[in-house]
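The chain below stands alone and is given in structure tokens; this is the form predicted alone.
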Amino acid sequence: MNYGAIAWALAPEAILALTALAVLGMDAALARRWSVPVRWRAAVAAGVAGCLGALVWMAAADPPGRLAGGMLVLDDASRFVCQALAVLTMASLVLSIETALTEHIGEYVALMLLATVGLMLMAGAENMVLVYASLELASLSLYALAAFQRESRHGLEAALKYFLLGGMSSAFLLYGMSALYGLSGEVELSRMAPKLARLGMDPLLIVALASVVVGLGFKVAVVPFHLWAPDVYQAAPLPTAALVASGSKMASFYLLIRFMLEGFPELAGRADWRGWEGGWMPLLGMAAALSIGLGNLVALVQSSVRRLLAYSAIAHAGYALLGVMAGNAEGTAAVVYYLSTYALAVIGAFGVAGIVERNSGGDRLENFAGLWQRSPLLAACLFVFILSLAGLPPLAGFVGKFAVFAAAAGAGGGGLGLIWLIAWALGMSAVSLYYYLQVLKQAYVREAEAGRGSSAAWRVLPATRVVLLGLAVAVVLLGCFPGGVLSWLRAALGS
């Protein structure tokens, strides 16, 4: 095993841990010296170079491939998935200076780092013991920063749920994983595939697949295992919610896709149109449909714009399991698109949002009436990232929407295939169409009420003006131009 390979593989991760290491180091040598805001910019500063390090040393180095017996496999899809992960972490540390949440500055930095070193190791993990270590590094870290508004009792009580339904997944996941190493002798899933597919659908495997199929659920946040998602996006600190809602999410789909299609390739059955074989096939399109439609029709009713993000979130999550149960490297490369396009635009919502709570002193629909006459800018930018969630063209939302459905349909073997799932979704589509609009309603059509803040009020740091602008126009270039994106994934995961 050749450990100098590993360690220039693994340069990335290891340039966040050790700035979360300095981040903490400097914060406790500068705490008595400085004042929180100043402290926040400089944890925060340093937090964005350590993540641009990162990137700039992916972008330098070419991916080395399967390493350590195929421990770690890190390709052009992994490191793009990492890549995106790093761009998501800068922008949630950028929001967070609007906040100033705690006076633990050091301790909140290095967690999210820390996070986002697990997220990028669950983009390249194939072993499970290392899948399971790089999961409870970014889990344990997400909910710790869920819990630090101590004072908020609701913060507090949805990172217990977090916490609590987060361990009970865990603890599906390891039990089978555990399984499939008993039935297989192997923890590799490329070489796992072969031997649980000469087992056919025997009935320890069932529950094995299940267990994973729950565990990993938890972590995508679709339907039945959705409940912790409404209160830690509502009530978690508004950095940690956009972290979770964009980076998490997105690692998480692509260790279930890994999952699904090199370790259980043989045993995904079907799920088409009066034509279910067993399978994850079967569990994946039952998850899907429940979280459609579950997520976009509880969104109708929330006044909560976050919680109304969380729902939707559901929703979504929903619409990218289309993409894994297509089977194939262009369904994939779908859901990464998708996910990508979509973490950018609720990254900018929550920004947003988190704004418009700081000023007006909530986050409810009112909150946002009058937002195009207090700050334009904000509300340009909440344009295109409503609008982008809805699917609406030529934004990028649309675009991977429209993939993931593509790749869905051409999916299958003959006859109806997925278009039963795919029609549910485009219904569920337009149904989203009307609390998405509600918010944009609010923001542009009604005045604001007296007593919610004044334009002078309306304050935006200039490094978060970048950032909600820069999201904003990213989400319009990859609508516009997916071309390129979407041929390099494919190309990517084909190989």
Contents of the next structure:
Amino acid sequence: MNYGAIAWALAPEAILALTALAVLGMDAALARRWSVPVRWRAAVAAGVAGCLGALVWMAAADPPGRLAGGMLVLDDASRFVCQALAVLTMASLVLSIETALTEHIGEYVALMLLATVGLMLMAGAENMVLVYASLELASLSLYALAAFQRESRHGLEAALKYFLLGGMSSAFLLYGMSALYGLSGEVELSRMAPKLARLGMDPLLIVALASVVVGLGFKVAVVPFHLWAPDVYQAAPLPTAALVASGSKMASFYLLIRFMLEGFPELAGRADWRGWEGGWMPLLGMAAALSIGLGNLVALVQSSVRRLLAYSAIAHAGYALLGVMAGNAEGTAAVVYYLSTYALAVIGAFGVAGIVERNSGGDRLENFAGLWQRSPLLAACLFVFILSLAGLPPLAGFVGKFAVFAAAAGAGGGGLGLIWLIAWALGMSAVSLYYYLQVLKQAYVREAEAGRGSSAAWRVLPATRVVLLGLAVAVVLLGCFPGGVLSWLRAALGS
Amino acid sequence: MITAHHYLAVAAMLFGIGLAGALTRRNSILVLMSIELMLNAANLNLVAFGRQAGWEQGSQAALWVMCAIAIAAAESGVGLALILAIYRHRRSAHLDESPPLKG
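Given the form predicted alone, state the structure of the form predicted together with its partner chain.
Below, the chain from earlier opens the complete complex, with every other chain and molecule after it.
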């Protein structure tokens, strides 16, 4: 084994980890001398510089491929996920200057970076020991990040709920993986697959499969494992919620795809209409149908925008599961594209919600009233993000959803296949328009209430403006010119 | 003669006890302990399988268990810190004394 090659290949993760330590040290050294706003800017600038460094490295160096006997697989596709994760972390970091939620700035930024390291390793891990370690690195950092506002009792309770349910889910995952190891004698997913295929439907294998689906289902927040999501999205500090909604969801989905397609390709089963066969497809099919239904219907009655975004996120996880169920490279490419566009839009929506929350004291729908008069730029960005989440053309959300549904429809292999699930998803997408347009109606049609400083424009930091504008432009561009990225992803995953 | 199946049965029982405790207990510290039981059930599985596979093959499992124990320790550290922070607010570690967060 060549340790030099491993160190070289993991340089982006190492850059982020070293930046985290540097930020901790810098903030501790400067805490007495600088004021809190200056420290926020300095720490975030250092964190963003680290992310940029990792991005540049990943763009410049060729992806190293399989490493350490297949422990890590850093191919083009997982590098794409890692780059997207670095971008998402940068955006969340910049949003945290605006919220200025704590005085423990060094710790906050360092934990954000460490969570990103964990998520990036999750995207490349192929060995179950590394899968578990990287997943826990990301999760433990996120639990702590969710609890950063120690004066907010609601936030702490959401963090405790997140921690207890997340801890249970990782116990399920570890139990499932231990059974997989016992059945196959291998810890690497790709080597495990042929040995598991020979076993057929062993009872222990069924237990293992179900445990792994439960464990990963918690992380991607699909019904019935979604209970933590609304509370964390609503009550956790805003940048944490943005990272949980975007980066954590993306990396967990990529891990789920790898587990299902590389670990159990022979155990897929079928989830066709009247053609069910045992395997992971029916499990995911049920979870997808329930998530799409429950997420969209419960979002209709929410009055808090962050909670609304949480239920819409549950529905989006359901849509993304359709692409996983396609079970081929096209479906995987569609899911990765869909989740990256979703993540950009959701971080943007959280950013706008954060500014509204800081200026008007809440994130209820009424607080968005008259946003158009207060800040045309914010309102325009919100317009783009919300319509992309709703999946209207020509925005990126539409292309992503279309690619996912097309992949699921094409994978049926004769007969009706997954058409029933696609029809259900399309119907529910129409329902979802109602609550998305509710938010826009408040922002554009309603007048600002007199009591809340009606005509006064809201102050928005220039850095936040740049990030929100950049995210909106990216969403529009990815929607208008999707071909390049999508076909590149298909080629990267097909090889 | 004790075979791998005996270990697996004990591990499955431990996992079940842990899951039942995690779902029914109202005290957050007891829930945390139940989660640790579930993790240890998985560790016991791994040790049993590693022993069955022999020294050469089973060393992977031994390493994995070491990692898992270290991670579980970190996890309970984070968990106890969280419980302590909430205790400062409401002087109790019970999960249902405050109006619960809406599902």
